[in-house]
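Given next, in structure tokens, is a single chain: the form predicted on its own.
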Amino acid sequence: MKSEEVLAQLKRRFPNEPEYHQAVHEVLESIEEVYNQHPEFEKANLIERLCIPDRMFSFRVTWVDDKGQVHTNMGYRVQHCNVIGPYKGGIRFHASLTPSILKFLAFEQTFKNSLTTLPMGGGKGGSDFSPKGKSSAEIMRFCQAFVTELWRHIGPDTDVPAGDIGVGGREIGYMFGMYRKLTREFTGTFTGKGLTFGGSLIRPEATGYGNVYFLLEMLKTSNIDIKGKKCLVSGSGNVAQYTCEKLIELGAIPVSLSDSDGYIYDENGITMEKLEYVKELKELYRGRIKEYADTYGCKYVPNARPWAEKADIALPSATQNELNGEDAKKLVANGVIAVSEGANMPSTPEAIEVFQSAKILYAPGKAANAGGVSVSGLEMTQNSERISWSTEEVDNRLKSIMKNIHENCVKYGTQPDGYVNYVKGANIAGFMKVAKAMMAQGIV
């Protein structure tokens, strides 16, 4: 396999798909090595079917709002790929949702699930509808029609949808109950549900924390220590809420959120006070992070985001492609040792290599953010056993899948000059798993 070849034809194959090329390459170049170490992976010509979903679904989705105008929108579940166990990734709702980006999205899922060594498999699903300003009537009235058109193609041995971006604990109960409706069953057919049917504890705080973690494990090979470290991080949603709550909690000084219109920098460092007016500005209030300067008279920096400031690490939590080439640049030059992310693909590829080119602690979005997926995986086990297990139980199966992952991604990624690939790590980790599994089950 030739990896820019393979990538040549997928762009005339599906063109006008950026970000999924861009997810394929990164994946395509770090094995590129390693599959062709396996000629039968050839013969079975397994890159082309691994790199193209096994299905996509898509579906209008009508609602009123309400003053009782109809609105339609498109919704969307791309089912990638399942010979590990049931299709499993978020749902997105935001209005820059494209078919591209749910294809990237399921296919960096398809590897982290795999990386999690739990039976996941890999999708992803959403829709171009905006919850931003929308009250809660609507919102439900949008969730009930959406699954409406999906509840066909789930389950919870077939396909595990969970939240992602615009999609959280109140969407997915929404999702849940119409689901439960159609289907006359109560199933652990989605992750993230509440406590009070079926939810695990620590799930809110997976993806965050379990970023942190995976953080600590590469700080551990640098022997530094986390304590006093000012921390840049992006976003204001659950995944960067309790990124920083973690943060907090082992003594680092996070001194950054931000949200789609601006960032706050705080150099007097987020506190846990700070840090339960944002959790109540953004879950109650729905409001925008510019609030926080008002109230405690920090800075704020409309349209732009915050690795310009300096600080030690950085942890782009927010969305896809955050991170530029130009930002990765300035926070090398500003001091930044280490890079961890909570979102998926936030870092460009020019960025990465920026990163990379300075031999700085890097961990892509594929094994530091794996947390949220791993937690939804033991809410399915839970859910399967009809048990609920306590925060400490959870928490600790956390740890230590986040620390399995960094264990592989070392493997895998140690370069001869000692210095470790993490996206390399995780690629190969990954992909191998996914690879043995599909050549086992033959061509199907």
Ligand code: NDP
Contents of the next structure:
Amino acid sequence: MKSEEVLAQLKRRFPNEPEYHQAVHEVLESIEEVYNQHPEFEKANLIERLCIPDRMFSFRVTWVDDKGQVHTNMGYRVQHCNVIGPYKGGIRFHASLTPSILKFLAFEQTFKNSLTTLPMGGGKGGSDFSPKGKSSAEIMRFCQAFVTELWRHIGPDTDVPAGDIGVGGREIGYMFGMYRKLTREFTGTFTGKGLTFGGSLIRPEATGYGNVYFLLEMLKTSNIDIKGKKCLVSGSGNVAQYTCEKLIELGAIPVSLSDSDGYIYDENGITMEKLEYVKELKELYRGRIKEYADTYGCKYVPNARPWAEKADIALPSATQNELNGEDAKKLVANGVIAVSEGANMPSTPEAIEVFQSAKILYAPGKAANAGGVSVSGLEMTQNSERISWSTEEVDNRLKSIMKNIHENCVKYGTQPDGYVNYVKGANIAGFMKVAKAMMAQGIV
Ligand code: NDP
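Follow the form predicted on its own with the form predicted in complex with this ligand, if you could.
First the chain shown before, then all remaining chains and molecules of the complex.
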């Protein structure tokens, strides 16, 4: 396999899908050497079979707003690969959503889920519906309309969706309710459910907490204590909030948050009390992060991201390609020692190059944010067994999964000079498990 040739062919077959090409490129580049040590993989054309999703559904979603006006949006589900378990991956509601973004997310999800050690395949779905400014009744009608199309394609052993950008506990509740009504069954087909109807403790916290657990493992390799470290966090949704929570708990100092309008920089540090304000602002009032600056009198920069601010650690937790090569240079020049990604593919290839050349600790989202889907996997187990585990039990399992993922990255990503290339480590570890399962199951 020559990664450049495979990529060129994919670009010809699927033009105008830049995010998908970007994600495939990163994986192919890092697995090329290992792949070519297995001629049986090439004969079975594993690479094309792994780069192209099993199937992708697209459908029209029609819904009515509070004024009686009818709207249409596009809905999608990408079922990428189910060789090691049912398709599994979140649902994103965002105006900018395209099939390319969903294909990149489902592709990444396949390797991420493989890394978790749990039996889950990869998928992703969503809509170009924007939840911003919509009433709760409009959100409910949209979720119901979306599931009216989606429900035929999913199931507890087929495909299990969860949340992502624009889809949290409220939306999962509405989608699960409609799914239950249509199927007349109560199964664990969605994860991220409310605690009173099959949800798992620690699921809302899992991605943010898991990212910090992964960061701790990375810091340990360099004997660095997280206490007192200033951390730049982007985003202000689910992942950003629980990243901050765990950082504060461990004595680190988160100093920034952002949304699509701008970022706040609080040099005194975001405390638990201020974080509670953010949670209410975002989950209850659905407000903008600027209001934090108005309330606490700190710096607010519109239409910008926090990467030029001085800090020790960066945890991008908003969206893809939110940190470019120039941002990365500023972070490194300001003395950042570690970057751990809560979001999926937040750093551009140029930014990754800067981090790795500077030999700072850098963890890709595929490894660092796998805690979310891991606890989703644990929610599926609890649902199948019709039991629920305690907070401590789930949190301990999450910690041990993140530790395990870190060990695998070190195993496959350590360079001759001792530097750990976490991108390579995560890609090879994730790929090898899927590849072996594909070989064992024949040409299907
Ligand atoms: P939320 O919807 O809860 O929050 C997303 C945050 O990112 C918001 O602050 C939002 O601001 C900001 N954001 C979204 N899109 C953009 C954009 N195009 N430009 C600038 N800011 C943007 O989502 P999550 O916290 O759940 O997800 C954040 C990231 O983490 C995503 O990359 C997601 O794929 C990834 N992830 C999430 C997991 C989960 O369990 N939820 C699991 C693993 C990864 P605004 O409100 O202004 O749009």
